[in-house]
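In structure tokens, one chain follows: the form predicted alone.
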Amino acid sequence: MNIKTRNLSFKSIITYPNIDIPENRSTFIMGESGSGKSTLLKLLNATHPCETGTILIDDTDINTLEPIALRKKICLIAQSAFLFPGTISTNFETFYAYRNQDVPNRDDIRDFLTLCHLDMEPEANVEFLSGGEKQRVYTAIFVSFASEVLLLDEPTSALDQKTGDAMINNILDHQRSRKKTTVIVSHSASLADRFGDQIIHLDTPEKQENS
């Protein structure tokens, strides 16, 4: 699944360059705070409506696609992890129930936790996890959905560099082996340089006006 934007803007505040996101590759989105990185991800999976400009999903206008179905294909992992009370397994079960999908078995859940660099049993209670651990559980759940496009918003913000690097490396290896598209918003130039197939830089509105 490839994604293109043309003349895209958001509420007359943020204007985006024309963007091409190739399928089966990793694209990093970088820029200062206020440049619209997180907003772009929400536009790409129709969390925010595309009101000005065009977003093409495999050459089909995003506004002609059903939003709920689109979000199952283009999955956004937000910065703020939301988990339900209970165990890690309970959270997998709850999120999968919302998507009407079969829940992975215990071994598969364990594998997805390991993929996200989390050495933890599925029976662990999420109440006692740190912020970084909760974010990795949340990420593991969304990676496991096997969506065609995975959008990650600052996935390493709550992690130390070693853990963050290991998790991103694992996720991208997993995605590439399944011919999936990955888009990552990050402030880390070193992370983007090491793991990005392409890097897109966004400017703040102030810099756009002065350019």
Contents of the next structure:
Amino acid sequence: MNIKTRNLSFKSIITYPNIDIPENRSTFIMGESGSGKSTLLKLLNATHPCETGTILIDDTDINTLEPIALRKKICLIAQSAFLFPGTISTNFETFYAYRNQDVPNRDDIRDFLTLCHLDMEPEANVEFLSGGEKQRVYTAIFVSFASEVLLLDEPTSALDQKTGDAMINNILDHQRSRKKTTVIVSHSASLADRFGDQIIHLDTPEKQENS
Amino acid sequence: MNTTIIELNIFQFSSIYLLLLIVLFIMKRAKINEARLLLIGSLRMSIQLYLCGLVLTYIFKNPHPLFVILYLAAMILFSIHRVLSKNKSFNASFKKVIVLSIALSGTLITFFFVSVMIGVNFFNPQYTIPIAGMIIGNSMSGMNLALKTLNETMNLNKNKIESLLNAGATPDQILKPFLNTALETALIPTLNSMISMGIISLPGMMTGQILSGTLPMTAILYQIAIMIAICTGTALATFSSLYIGYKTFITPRKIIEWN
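Now show the form predicted together with its partner chain, given that the preceding structure was the form predicted alone.
Let's see the whole complex now, leading with the same chain.
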């Protein structure tokens, strides 16, 4: 699934360069606060309406595509993790129930947690997890959806560098081996340099005015 | 025992205002600086009820269907205004649904109570106006609670709503739990008041009827009936506002927006 944006802007506050997200590769989106990185991801999964400019999903205008089906194919992992009260397993069950899909078995859940560099049993209660651990459970759930495109918004914000690097490395390996597309918003240049097949820089509106 | 209530002469009646001096004294002792509110409150209440009394006296002396319709419309408009002013943040389409829900449910249940149960002409002001007032007034309180709860719970759970939308859940799946919680908060107070009704204190409507000489056994029948009517009116108004109105929160691109 390839994704392109042409003349895309958001509420006349943010103007985006024309972007091409190549299939089966990892693209890093970088920029300062206010440059519209998170907004771009929301535009791509149709949780923000695309009103000015065009977004093409496999050369089809995004506004002609059914949003719920689209969000199952282009999955956005938001920066703020949300988990239901209960165990890691019940969280998997609840999210999968909302998607009307069968939940993975216990071993698979364990594998996804390991993928996100989390050494924990699925029976663990999420109430006692740290912010970083919650973020990894949240990420594991969304990665397990196995969508064609995975969008991650600052996935390592609550993690120390070592854990964050390990998690991103694992996720990108996982995505690459399954021929899936990954887009990561990050402020970490070292992460982008080491793991990004493509790096896109966004300017803040002030910078755009001055240039 | 008297068959009609004792008329109050104006001098004896004024003595009740002396009790406000007790309230004033208590407020001063407790350093509550709301003497102005007390004055305005009791003044407005007295003037408003006085005018209400004049209007009702006129209507009872000159009964005409139009007066009943106008009075009902005024009650409905006032309660709609109260609900909308306390819940400003919702979008315009949702507000329209609220208006229609209050108007239709209030009128329908009142009609059933007056014309079907009692068997009196709907345009008889002595029956329709007080009963409609109770049903619409209580529906309004229930609606306020429900809408306040809905707004608060959704604002508190923005992260949850966003995450579920990102995970590919439909807006219906996401919103239904919020609607159910809001409806519950509207109904629980009425249901709870039913449980303790008749133990120790007499509810308002029964008190009025008994003072006016209604036989207790008749008064209790009216009281039971009005409680059920209020419960139904609240449930109907709240349910239709929420379960029809929530669709106005869903944009054509299946995004959830409620403010």
